[in-house]
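One chain follows as C-alpha cells, the form predicted on its own.
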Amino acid sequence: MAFEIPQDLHPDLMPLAWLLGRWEGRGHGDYPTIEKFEFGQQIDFSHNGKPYLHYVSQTFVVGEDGTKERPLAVETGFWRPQPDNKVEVILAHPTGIAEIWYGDVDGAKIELQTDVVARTVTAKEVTAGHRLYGLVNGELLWAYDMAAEGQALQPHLWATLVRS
C-alpha cells in the first residue's frame, strides 16, 4: 500500500512519519509466569498538526479463522520526537500502569527503554521494559522485553503488522 506524508504534518515528526496510519497483524507472547499465546493486533498512529503522534494499540484473541473473539490489552499515549534523533514516549494502560520511555530513531528503526514505570496499588509489578520497532519490507515489526513479577528483563511480546 502506498504511503504519503500528510501535508499538514508538523516538521518535527518527519523522522516518525513512516509510523503513521493503521497497522494490523498477528503476534506472539511468552513469559515465565504465563502460558505461550498468539494474538491479533491493531495499532493506530495519528497526528493533528502538533509535534507529537497519538498512539493506540489494541490486542485481541483471534479464532482459527482470524476473526476477533475478545479483547486482550490496550495502551495509548504520545510519541514526541526530540532533537538529535531522540524520542520520548508516554504510555498509559487501563491495568493501572503508566510508563515514560526514551529512545533513539535510526531511519526506520526505533529503540526504546523505560525511564519510569508507575503503577497503581492493584496493577501487576512491572519494573522495566525495552521495545524495538522497525519497518522491514513494508511491514512493521516490533518486540517488547519486560521485567515484571520478580523476573529479569526478557522477551515477552513480538508481532508483525501490515499497513491497512
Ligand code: HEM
Contents of the next structure:
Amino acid sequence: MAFEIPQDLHPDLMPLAWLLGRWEGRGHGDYPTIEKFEFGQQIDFSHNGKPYLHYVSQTFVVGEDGTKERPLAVETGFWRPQPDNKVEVILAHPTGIAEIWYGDVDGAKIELQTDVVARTVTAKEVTAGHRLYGLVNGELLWAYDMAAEGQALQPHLWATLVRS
Ligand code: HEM
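Please supply the corresponding structure for the form predicted in complex with the ligand (the preceding block corresponds to the form predicted on its own).
Every chain and every other molecule in the complex is listed next, the one we just looked at coming first.
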C-alpha cells in the first residue's frame, strides 16, 4: 500500500514525513578493530501530533531465512525538525552513550554529524559520528561512520530497508 501522510501530522514534520512507519532490512558492519558482520534491522519512526519523530532502531542476528535469532544493538531518540531544512537528533544507546546530532534535510536525503557524544565511565570510547539517510527507489538506505577507540571517522554500518 502506498505511504500516506497522516492527517494529524504536525506541519513542521512535513520534510521528515517520508521517514514515518516501520522499515525492515539487512545491513553490514565493519571496523578496523573487529570482524566484519551482518545484521537484520527494524526501524520505527512514529509521531504523536507534536513536532518531533520518535525513532527506535533494533538490530538482530538473522538466520538465512530471515528469522530474528538474537538481538544486537538498539538505539532510540527523537528527531526534531528545525527551520531552513535543519534537523536536530538526540539518540541514546544501551552501551552507555548519548549523542546530539545536527543535520541537513535535502528532500529525501538527510546528513547528520555529531555535536556531542557523552559516555558513561564504562562505555567504549566513541568520539564522533556521521550518518546519511536516503530514500532511493522506495528503499531506506543509511550509513554510519564512527570515530572510536582511537580510530579515525570511518564506516561502521550500512544497511538497506524497505517499508513493511
Ligand atoms: C546497527 C547497529 C549496530 C550493530 C549491529 C553493531 C554491531 C557491532 C559488533 C558486532 C561489534 C563487534 C563486537 C562488539 O564489540 O560488540 C561492534 C563493535 C563496536 N560498535 Fe557497533 N554496532 C551497531 C551500532 C553501533 C553504534 C550506534 C555505535 C556507537 C554509538 C557503535 C559502536 C561500537 C564500538 C565502539 C565498537 C567496539 C570497537 C572496538 O572494540 O574496538 N556500534 N558493533
